[in-house]
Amino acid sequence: MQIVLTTFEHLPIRVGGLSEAATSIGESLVKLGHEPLVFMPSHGIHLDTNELKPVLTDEFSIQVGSDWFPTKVYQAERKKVKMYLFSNPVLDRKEVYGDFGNQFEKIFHFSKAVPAFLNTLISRNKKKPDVFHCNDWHGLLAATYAKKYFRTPFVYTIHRLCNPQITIQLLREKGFSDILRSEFMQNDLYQLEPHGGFECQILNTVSLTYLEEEWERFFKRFEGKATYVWNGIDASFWDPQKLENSKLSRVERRKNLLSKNGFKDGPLFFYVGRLDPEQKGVDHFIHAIEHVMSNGTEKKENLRFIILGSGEKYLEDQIHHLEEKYPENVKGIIGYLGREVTREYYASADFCVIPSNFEPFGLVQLEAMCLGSIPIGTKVGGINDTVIDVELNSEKGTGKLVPPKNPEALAKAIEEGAKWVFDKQDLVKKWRENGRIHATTEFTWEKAAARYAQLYQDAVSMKISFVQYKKPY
C-alpha cells in the first residue's frame, strides 16, 4: 500500500512525542513492505539541515484568502521513508507550532498545498495513494480535500485531544467554505476535531484506556469507526548494552550517578518530563515527596529524588524549595540533558515516577522498563495499558499503578517501593526483568505498524460501547 502520512513533526524536527510516533510508524511500514509518504511543512529544515538533502520536486501557486503564494515541494529520504517538505514563506517558519495564529496560517497553506501536489504525484505515478493518514488535527483540512478531490479514504489518529477552534469567519476568508459543515459550527467557532471524526473513515487514538476515558466526551459520537493502536518503543536505543557503564551492576551505576549529583547512595526515584501541572501532574509528585519526607517512612533519610525537566516557573521554584529543605535527598535538574544521558538515569534509578493526570499513551514508562527502572505511575491512558501492577499480578508485574491526582497514594507507593528495595530484592529483580521483556515484545513499532496496515484496510477491531475487554496480556 502507498500511505500518505501527514504530520507537523517528523525527525529531524522534534517538539514532542508525535515526532517519534510519526517517524517510527513510517519506518516500520517500510519494513512491512508498504510505501509511506510523509507530507509535512518544511519548517525551514530544507534550508539548514545536515541530516537531509532535499531536492526540489514540484512548484505551483496556491490561493489562500485573496492572495496567491508560490509554493515548492522538496523531496528527501530518511531511512527509506520518502519525505515531502512543503515550502513557502509561511510553511518555512521555523517555529513548528507557536501561537494559534502561526499554527493556523501554516495549516491553511499546508491544506491547500497538499491537494495541489497530489495532482502532480498522481499524474507522475499513474496512481493515487491508497489511504491518507492524518496525525493530529493539523492535517485535517488537507485530508478532507484529499477525500473530496481524489476520493482517498483517510484515517485520523488523535495523539491527544486538544479541542482546537478556529473562527468560522477566518476559515471563510481563507477559502475553506466549501468543506465546512454546519453541525460543527458552535457560536462563531469551528470544531476541527469533530470535523475530523465525521470525515474520516477510521478514527483512531493511541491507547485503549484513553479511548475509554474520552469515550463519553468525544469518541462515542463516532461509534462504529473508533478504535486504537498502541504506540511502540524504540528498544534498539533504550538498550542496556548501549550504556556507558553497561558492565557495572545496577547498584554501582546508581551509586556513581548519585555521587555525581552530590548524594550518598540510596533508593532513587526519578522523574523526567515537562513541568506541566495540566497533564504531567508533577505538582502531585512534589507534594508526595513533601509528604514522605515530613511524615513518611523511618528510612526516609536514605531516599533520593531527582526531577529532570523544565516548564512552569512556579513548579521550578517549588522544586528548588524542596532542594533547599532536603539537600541530602532532592535535586532538580532544570533543562534537557539529551536522550543518551536520560538513558543513563533510567538505568540507574530504582523507580521512575510518572504522575500524569492524563496520558494518551506516554513513552516514559516504556523507556524506563526497557532500562530496568520500575515505573510508579498513575492509572490513566497508556500508562494503565502498558504497566502491569505488581500488586495485582506479582508474577508478571512490571510496576505500580496509583489513582491520578492523589499525592497521598503516590507517597504511599514511594514508601512501599523503598521497602521493596531493602526487603524484596529478588522480587524487584524479577519485576525489572519482566518490564524489559514486556516493553520490548508487546509494544514494538512493528506491532503498531502491522495494526495500522490492518486499519488502513478497514480490517481492525472497533470499540463497542456495550462490551468490556481485559488487557490482552
Contents of the next structure:
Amino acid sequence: MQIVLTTFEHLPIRVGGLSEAATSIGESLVKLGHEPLVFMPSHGIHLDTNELKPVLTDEFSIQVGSDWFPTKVYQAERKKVKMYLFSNPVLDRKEVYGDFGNQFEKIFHFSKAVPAFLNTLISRNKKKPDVFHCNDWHGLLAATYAKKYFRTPFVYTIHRLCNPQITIQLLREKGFSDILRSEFMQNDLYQLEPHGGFECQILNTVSLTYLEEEWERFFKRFEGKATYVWNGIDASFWDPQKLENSKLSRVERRKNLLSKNGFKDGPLFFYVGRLDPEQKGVDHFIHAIEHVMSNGTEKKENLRFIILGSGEKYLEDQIHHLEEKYPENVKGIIGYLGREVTREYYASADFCVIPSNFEPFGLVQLEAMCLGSIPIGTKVGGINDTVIDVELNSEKGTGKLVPPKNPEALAKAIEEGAKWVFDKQDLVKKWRENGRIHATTEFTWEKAAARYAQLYQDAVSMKISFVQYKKPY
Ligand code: NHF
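Having seen the form predicted on its own, the form predicted in complex with 1,5-anhydro-D-fructose:
Time for the whole complex; same chain goes first.
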C-alpha cells in the first residue's frame, strides 16, 4: 500500500518520542513491502542538511487567508523512506512547535499545501495514495482535505492527547470554513482532536492502558473505531553488544561510570528524560530521593542517583539543591548526552526510574529493559503495558510498577530495589534477562507496522479487525 504519513517530527529532527515512532513506523512499513510517503513541514531541514540531499520536486502557491504564498516541496530519501518536505518561509521555521501561534500558522500552511501537492503526485504516479496516517493532530486538517477532495481514508494516531483549540474566527479567516463541523465548536474555539476522531476511519493510540485511561474523556465518543497499536523499540541500537564497554561485567561498568561521575560504587538509580512536571513526574522522583536519603535505612549512604535531562528551570534548581545536600549520592546532568552515551548509562545502572504521571507509551522503560536496567515505573499507559511487575510474577517479571504521583511509594520501591541488589542477586540477574527478552520480542517495530498495515487495510475497506481489551502476552 502507499501510505502518506503526516507528522511534524521525523528524523533527522527530534523533539520527543513522536520522531522515533513516526520514523520507525515508516522504516518498518518499507520492510513489509509498503510504500510510506512522509509529508512534513521542512522546519528548515532542506536548508542545512546534506544527509538527506533533498531535491526540489514541486512548486505552487497556496492561499492562506487573503494572501498567496509561493510554496515548494523537496523530496528526500532516508533509509528507503520517501520524505516530502513542504517549504515556504512559515514552514521553514526551525522551531518545530514553539507556541500555539507558531504551530497553528505552520498547520494552516501545511494543510493548504498538502492537497495542492497531492494533485501533482497523483498525476505523476497515475494513482492516489491508499490511505493517510496522521501522527498526532497537526496533520488533521490536511487529511480532512485529502478525504474531501481525493476520497482518501485516514487513520489517526494519538501519541499524546493535547487538547489543542484554535479560535473559530481565525480558522475562518485563514480559509478553513468548508471543513469545520459545528459539533466541535465550543464557544469561540474549535476542538481539533475530536474533529480528527470524527473524520478518521480508524482512531488509535499507542497503548491499551492509555486507551482505557482516556476512554471516558475522549475515546468513548468514537467507540467502534478506537483501538491501540503499541510502539516498538529499535533493538538493533539498544543492543548490549554495541556498548563501548560490552566486554566488562555489569558491576565493572557501573563502577567505572560512577567513578567518572565522582562517586564511589553503589546501587545506581538512573532517570533520563525531559525535566517536566506535567507528564514526566520528575518532581516525584526528586521528592522520593529526599525521602529515601532523609528517612531511609543505614544502606542509604551507598545509593547513587543520576538524573539526566533538561527542561524546567525550577526542577534543574531542585536537582542542584539535592546535589549540594547529598554530594556523595546525587548527580544531575543537565543536558543531552546523545544516544550512544545514554546507552552506556542504561547498561550500567541497576534501575531506571520512570515516574511519569501519564505516559501514552514511553520508550525509556523499553530502552532500559534492552540494556538490563530494571525499570521502576508508574503503573500508567505504556509503562503498565510493557513492564511485568516482579512482585506479581517473579518468574517472568521485568520491573516494578508503583502508583503515579506518589513519592512515598516510589521511595519504598527504591529502598526495596537496593535490598534486591544486595540480597537477591540471582533473581535480579534473571529479571534483567527477562526484560531484554520481553522488550525485544513483544515490542518490535515489525509487529507495530504489521498492526498498522492491518489498520490501513481496515480504513480502506471500512472495517475494524481488533479492539483487544487484555494484554495478549
Ligand atoms: O512514547 C510516541 C510517544 C510516546 O509516551 C510517549 C508520548 C508521546 O508521550 O508514541 O509520543
